[in-house]
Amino acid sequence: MQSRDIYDLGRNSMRPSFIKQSTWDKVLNFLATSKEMTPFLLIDSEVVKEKVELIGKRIEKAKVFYAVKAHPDIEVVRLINNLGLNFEIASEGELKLMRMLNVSAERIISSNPVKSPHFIQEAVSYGVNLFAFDSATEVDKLSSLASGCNVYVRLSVPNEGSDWPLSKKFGVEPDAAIELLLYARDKGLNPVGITFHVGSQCKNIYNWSTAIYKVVALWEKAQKEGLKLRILNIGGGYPIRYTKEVIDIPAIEEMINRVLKKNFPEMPEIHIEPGRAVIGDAGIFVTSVIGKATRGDENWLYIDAGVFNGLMESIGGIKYTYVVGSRAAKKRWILAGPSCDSFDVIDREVLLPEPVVGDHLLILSAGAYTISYASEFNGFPIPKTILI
């Protein structure tokens, strides 16, 4: 790393108001001592300690269940598993993640409504009992796998103003899932609540009271048909930070916490999910400029990481935050990763100032879904994880 990266890197003009203090020299102090070659993604245990200190404060009866998928590097699960979450899993590599470290078996549930035959017995053999369905099929498949489970039903709600709508794949209305919960029951199944997600990085807090009230005209239709629930699970969304100030944690709780009480003759018992509200704005992913090209009128500029190794969210329209230690002119990029691909397009219409080969080019708030979605297409590598 050359020096002048160090030295404007350091300035305090270069660090973002968003970014703590603490986390910027933390940062700056690997840079300079480390010969970790790029990409790699510094996540600061500090930030996700507070992170986990503030969600689920501020609504009662709430339990909450960290998204594996988020961020599965088994280093960032075991600072999260001592940190006192419990988890939210999908699979059999998140269930070995949670063999690995020994998280008991009613701490874990799983929210994918479509689950694997093979995952499904796995999970019941470790004794997890608490699974999300939104199909006849998937009840058939759990009451002859897992007769006798704890189950809730998966119900479509608004994903207006969420960055990852998550409306269309899975989710029923209300009138197909009090027959969904009836069928569970007919089955020998245990139906215990119901189950929704606003979206994930959801910017509209109303999608949450939207849900909420969909919600209890459910739940008082289930409890005609003497179903018994005790637990709603308002799924994940909880925003955070990438290039504008979002609505933060708390206001949205709060909100959540009055419609609930207004609404619930007695609170059920709530499950949160938080995946990228945890980890997130905890990452700063380094990658290293590899080049430059100017075509046309276009301004090119190339990192060694890309959408198939770590921003593959970028496709989706998030929109990062990056920094360079350089005190060039501005200019309008295009930011390409590495790979053989024109796919590999993370960013046009970047204003950064013009870098050399080889400085650093930092992407903020990068700790949820960049490592979990990277493969090693092309031959480039996944980035490591390194806890700060």
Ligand SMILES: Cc1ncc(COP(=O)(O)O)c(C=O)c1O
Contents of the next structure:
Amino acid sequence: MQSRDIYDLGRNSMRPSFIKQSTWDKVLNFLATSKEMTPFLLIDSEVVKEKVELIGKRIEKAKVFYAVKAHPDIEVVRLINNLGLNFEIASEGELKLMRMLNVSAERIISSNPVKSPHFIQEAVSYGVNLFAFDSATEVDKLSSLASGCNVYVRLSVPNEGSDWPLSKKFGVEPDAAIELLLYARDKGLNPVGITFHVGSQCKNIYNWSTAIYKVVALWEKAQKEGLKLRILNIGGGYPIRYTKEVIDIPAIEEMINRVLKKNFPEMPEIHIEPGRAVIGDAGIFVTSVIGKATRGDENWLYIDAGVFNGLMESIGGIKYTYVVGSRAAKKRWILAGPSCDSFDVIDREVLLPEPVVGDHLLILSAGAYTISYASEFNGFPIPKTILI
Ligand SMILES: Cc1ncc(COP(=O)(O)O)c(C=O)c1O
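Okay, that was the form predicted alone. Show me the form predicted in complex with the ligand next.
Full complex below, order starting with the chain above.
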């Protein structure tokens, strides 16, 4: 028998307009028929397929590599493999997935600018032949462990307007980049290109054009130095909708393509490595309300997933959309996870009708960087991923 809140979730007004009716129907059908204990993450395979069909289509000579870190569940990776994407990996664990799915080495790159020596050895023995770097130390490592392999330098670019900036930890300025490319050549590596990352969940379209203009100047300098670059890897960063609307991928790609065509006499091979945009909005995190409390004038709502077992990005700036199947009056809540740690607070500004303990609380657009960050802290299990 369906529980009351699932029936209420099925009312027309409960589905946020950015969630497809077919996705909503699949989720409700799953909840009505499955005995799976919450928390778990449902992934709508149809949405993943639509995203794979969209990404990279408006950029000439584009090749798309799924950034496995966004969601490394084997069934997710199998689906993405069957849909024909290539892969970007950073560790032995991600390489193991590639091995398990028999992904050929030509379809794998590693854009992590600082790799462990053991990972480099394993990747090279598998046949991977395209690695990022951004320091002389990395060049030294690659030249001794992956002699002759193809390498590309990570350029530092503005990350303003990205919810998850990545620029401080990695990347070098153009003068250092040219030095490093030349050093890589001298050390017996084959410098083939340049990469950058505008920051994850990038909502500022100008980050891409600014980055490309920076690349153009470096590319020309490299050519003058006799380097024959042929690959430009524009990283990830494509945004998804969490709460507010974001600029859409075709618009971003049309702009990127225009800037590239205007500035490169011959279009380089363009590598794109999206993670969030491939899997993020296909995911609906299903949790249950486990408690409520009033503390002074604050209403606290506790659910069975939190910062430590799936919702880590909530403390770094990602704000989700939540849905409960309740007809009660709306209240302002502080939403918290199940662990005993006071760090485990997901959102301090949530407006929701009051649910009862045991009701479902759905978290939308939660397919990326949720389960991949989860731990079993305090004995709470890592939520299962289920394709629907
Ligand atoms: C090197 C690299 N490539 C690709 C990605 C994926 O980025 P996004 O999920 O924003 O598409 C990341 C994310 O951290 C990254 O570090």
